[in-house]
Every structure is written in C-alpha cells, then in structure tokens.
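Taking the form predicted alone, here's one chain by itself in structure tokens.
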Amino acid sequence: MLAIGIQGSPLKNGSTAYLLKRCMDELKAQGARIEFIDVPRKDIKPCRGCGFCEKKGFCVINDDDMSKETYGLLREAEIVVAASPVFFYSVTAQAKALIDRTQTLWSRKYRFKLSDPLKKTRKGCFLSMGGSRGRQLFDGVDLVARHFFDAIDASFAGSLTYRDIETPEDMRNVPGLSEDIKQLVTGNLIPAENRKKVLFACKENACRSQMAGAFAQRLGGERLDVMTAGSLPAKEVDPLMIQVMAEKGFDLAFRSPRSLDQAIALHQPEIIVTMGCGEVCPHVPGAVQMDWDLPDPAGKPVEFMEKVRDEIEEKVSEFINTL
C-alpha cells in the first residue's frame, strides 16, 4: 500500500512540511509505504488550458515531472495526502499547478468514462494552516481539495486545518496535534486490517499480470493489497492491453512494469500468483505460490487479448471467492 505526501509549500522546512511529515510518519507506522512529492522542487509546468487532454486523454505537456512520474504515482497510490498553506484563501501557486494538471485524469474519468482500479479504496486527505484566524480561512482550499481528489479517483477522507500558524514552532505547539493525526490516519485513511498481500507476476509485467492486478484491485480491494511485477520487465505496458481494459472501463494508462525483486522488497507478499510462463520467483518465506496457465497475448490480435482478459477476470473472481 503506497501513500504519497504532496508538499505544496515553497518553504522547504516550514510548518506545512512539518505537519505533512508527522502525518506520513504515522502512515508508515501503520504499515504504509510512503513517498513524497516536494512540488516546488519539481519541474511541473502549468496547465495551458488547451483542451488537448479532453480530446486525446493525455496532457500535451510530456517533458516535465508531472508527465514523467507524478501521474504514475497518483495512480499507484492508495492514500494521497496533500498539504499546502493558505495563500489568498487558496493553495499555493506550486500546489495549484499540480492540481490543474490533473485535468488530464479528470478528462479520462468524465470524458472517456474510465476509472482507476483503485477507485473504491483510494482515499485523500488535506492538510493546511494559515496565519489568520478568519472564519472562512479554509473555505477556498477545502473546495479545491475536494475537486482534486475527485479528479484522481479518491474519496475525500477529511482534513486537518489550523489557524494562527506562522512558524513550524507554532505547528509543533498545537494542542492535541498527535491525537488529531492519529485519528485521521487510523480512523479515516488506513484500509481494513488483515488485507492479504498478493503479487501477480508474469515475464514482462506488461499484459497478464497488469490485468490480473487491476481486476483484483477493483473486485477485491477491500480484502487485497495488490502489486504486480515481471521477471524481465518491459519498458512500458502493452498499449493493446490498455485498450482492451478500457473496453471494461479500466484506466491503466499510467501503469509501469516493475521487477520481481523490487516488488518483493517493497511488498513482502503472502500470495504469489504467476501467469503460466515459468517465472522463477525469489523465495519468500511463508508465501503461498500459485500458477495460472494463461497464454501470452503479447503480439497477438485484439480478439486474443480480449479472450485472455476475460479468462483473467474469471480467475481473479474465483480467487477472491476462495479467500
């Protein structure tokens, strides 16, 4: 389970960074794998408002950090924690640039009618603070946050907001801060306990294991913590696989292949399911290993890919029912 923290303040070690780190540390303590996106230190170009994503499903800007890594992280993460101080009753310009660029994901959801496999379990929360004590201080950032989480297929799980905060020391001295964070994380963000960690593996992690992982997340995300990998991972997922999964309403456009060694180091699976191409998986003590004898659809006609897709869906459904 990946949790990403989006740090939107231009101050590297300010109150926003402090609050976000405290929240991410609690997520890590609860078993999440954490990563940070320090937005002001990233190359994220502002949205051009050109409408390209609403016609093509992808952003016309393809040479910055948003396209190269951030879209993929937003799709992989099951928990998204966004943090920004209040600037003129909204988020910072840097945070807003990232949020505006999720118009691409909004377009894929509402124009192309696609949804991410983690839609049912992904959660988002917002952290903010401001120097004012104004009653409406957080009205603007709350509205921005709710629409941001909707665009990335995350349910809004709440927020922590604090008035009269000017320095990290002010943030550290907030009464009950630790309790606020623990309640948000354990009560609102962490999925159900005792989910089985499952790894779906094939040779390239470009077709079969990606489809199996997506169906498992959609059909059993409340019971399964899913990762996919390959013994010899390809550079990118198969475009035809993305196409046939889109026929089922799945959006797999921003997924990337991962090696078995990397996946096992990150995930520590309890169950490893291979797709029938003789993968030699590293030994994982205590892990149950299963093999599904599925033909490799790479390089085959679309009808063959669709047939394998449907067989995988049936196998995943049966697998979930046996848990």
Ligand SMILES: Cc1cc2nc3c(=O)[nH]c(=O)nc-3n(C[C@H](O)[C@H](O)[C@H](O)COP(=O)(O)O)c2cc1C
Second form
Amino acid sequence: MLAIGIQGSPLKNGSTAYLLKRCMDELKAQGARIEFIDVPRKDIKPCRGCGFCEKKGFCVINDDDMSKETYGLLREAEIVVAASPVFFYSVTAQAKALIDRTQTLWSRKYRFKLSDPLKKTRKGCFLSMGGSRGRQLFDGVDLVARHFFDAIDASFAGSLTYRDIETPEDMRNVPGLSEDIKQLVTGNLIPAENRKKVLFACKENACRSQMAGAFAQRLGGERLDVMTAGSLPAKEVDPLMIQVMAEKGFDLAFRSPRSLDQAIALHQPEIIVTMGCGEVCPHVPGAVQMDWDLPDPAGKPVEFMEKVRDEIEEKVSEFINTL
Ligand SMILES: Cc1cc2nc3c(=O)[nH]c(=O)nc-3n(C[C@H](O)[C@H](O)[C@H](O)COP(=O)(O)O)c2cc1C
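Mind pulling up the form predicted in complex with this ligand next to the form predicted alone we just looked at?
Everything in the complex follows now, all chains and molecules, and the chain you saw is the first one.
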C-alpha cells in the first residue's frame, strides 16, 4: 500500500514539511510504503487551460515531472496526504499548479467515463496551517482539496488544520499533535481490514498481470493489498490492454511495468499469482504460489486480448471468493 505525501510549502523545513513528515512517519509505522512529492522542488508547470486533456485524455505538457512521474504516483497511491500552508485563503501556487494539472484525471473520469481501479479504496486527507485565527481560514483550502480528491478518485477522509502557526516552532508545540496524527492515520486512513498482500506476475507486466491487478483492486480492494510485476518488465504497458480495460470502464493509462525483484522487495507478498511464467518467478519463502497459465495476449488481435481479459476477470472473482 503506497501512501504519498504532497508537500506544498515553498519552505523545505517549514511547518507544512514538519506536519507532513510526522503524518507520513505514522503511516509508515502502520505498514504503508511512503513517498513524498516535494512540489516546489519539482518541475510542475501550471495548467494552460487548453482543453487538450478533455479531448485526448492526456495533458499537452508531456515533458515535466507531472507527466513523467506525478500522474503515475497519484494512480498507484491508495493514500494521498496533501499538505499546504494557507496562502491568501487558499493553497500555495505550487500546490495549486499540481492540483490544476489533475484536470487530466478529471477529464478521464468525467469526459471519458473511466475510473481508477482503486476508486473504492483510495483515501485523501489534507493538512494545513495559517498564521492567523480567522473563522473561515481553511474554507478555501477545504474546497480545493475536496475537488482535488474527487478528480483523483479518492474519497475525502479528513483533515488536520491549525491556526496561529507562524513558525515551525509553533507547529511543533501544538498541544495534542501526536494524538491528532494517530487518530487521522489509524482512524481514517489505514484500511480497517488486515488485507492479504498479493502479487500478480507475468513476463512483461504489460498485459495479464496489469489486468489481474486492476480487477483485484476493484473487486477485492477491501481485502487485498495488490501489486503487479514482470520477470522481464516492458518499457510501458500495452496500449491495447489499456484499450480493452477502458471498454470495461477501467483507467490503466498511467500504470507502468515493474520488475519482480523490486515488487517483492517493496511488497513482501503473501500470495504470488503467476500467469504462465511460473518457471522464472523467484521463490519467496512463506508465500503461497499459484499459476493461472493464461496465454500471452501481447501482439495478438484485440479479440484475443478481450478474451484473456474476461478470463482474468473470472479468475480474479473466483480467487477473491476463496479468500
Ligand atoms: C504569501 C503568503 C500568504 C499567506 N497568507 C495567509 C493567509 O491568508 N492567512 C493566514 O492565516 N496566514 C497566511 N500566511 C502565513 C502562513 O500560512 C503561515 O506562516 C504558515 O505557517 C507557513 O507554513 P510553512 O512554514 O509550511 O510555509 C501567508 C504566508 C505567506 C508567505
């Protein structure tokens, strides 16, 4: 389970960075894998409002960090912690640039009617603080954050907001901060059920295991913590696989292949399901291993890819029923 922390303050060691780090440390302690996006130190260009994504489903700006890594992280994460100080009653310009660029994900959801496989389980929360004590201090941030979470297919799971914070020292001295963080993380963000860690693996992690992972996340995300990988990972997922999954309403556009070794190190799976590449999968002590022996649809006509997709969907539902 990946949790990402979006750090929106221009200050590297400010109040936002402190609060976010504390929150992410707690998520890690509760078993999440964590990654930070230090937004001001990233090359994230503001949205041009050109409408390209509403027609094509992709952002016209394809050479900055948003396109190269952030969309992928937003898709992989099950927990998204967005953190920004209040700047003029909203989030910082840097955080807003990232948020505006998720218009691409909004377009895929509302124009293309696609939804992310993690839609039912992904949670979003925000952290914020301001120097003053105004009653409406967080109204702007709250609205922006809720619309951001909707665009990225995350359900809103709470916030921590603090008034009267001028310096990081003020932040550190907030009474009851540890309890607030623990309550947010264990009460609202970490899944209630003790989920089984499953790894779906095939050769290139471009078709079969990606489809299996998506179905497992959609059909069994409350009970399964899912990762996918390949013994010889391709450079990118198969566009035809993206197309046939889109026929079913799934958005797999920002997924990318990962190696088996990396997946095993990151995920420590309890169950490994191979799709006919059993002989090259490394042995993981303690993990239950099973093979579905599905044909490789790479390079085959669309009808073949659809047939394999449907077979995988059936196998995944049977698999979930046996858990
Ligand atoms: C450009 C700018 C705008 C700000 N606007 C507000 C504001 O509207 N309301 C408020 O209470 N504090 C405002 N502040 C204060 C910051 O929210 C506050 O100092 C916060 O703790 C900074 O967090 P950081 O250390 O993570 O950057 C503003 C600060 C800056 C630099």
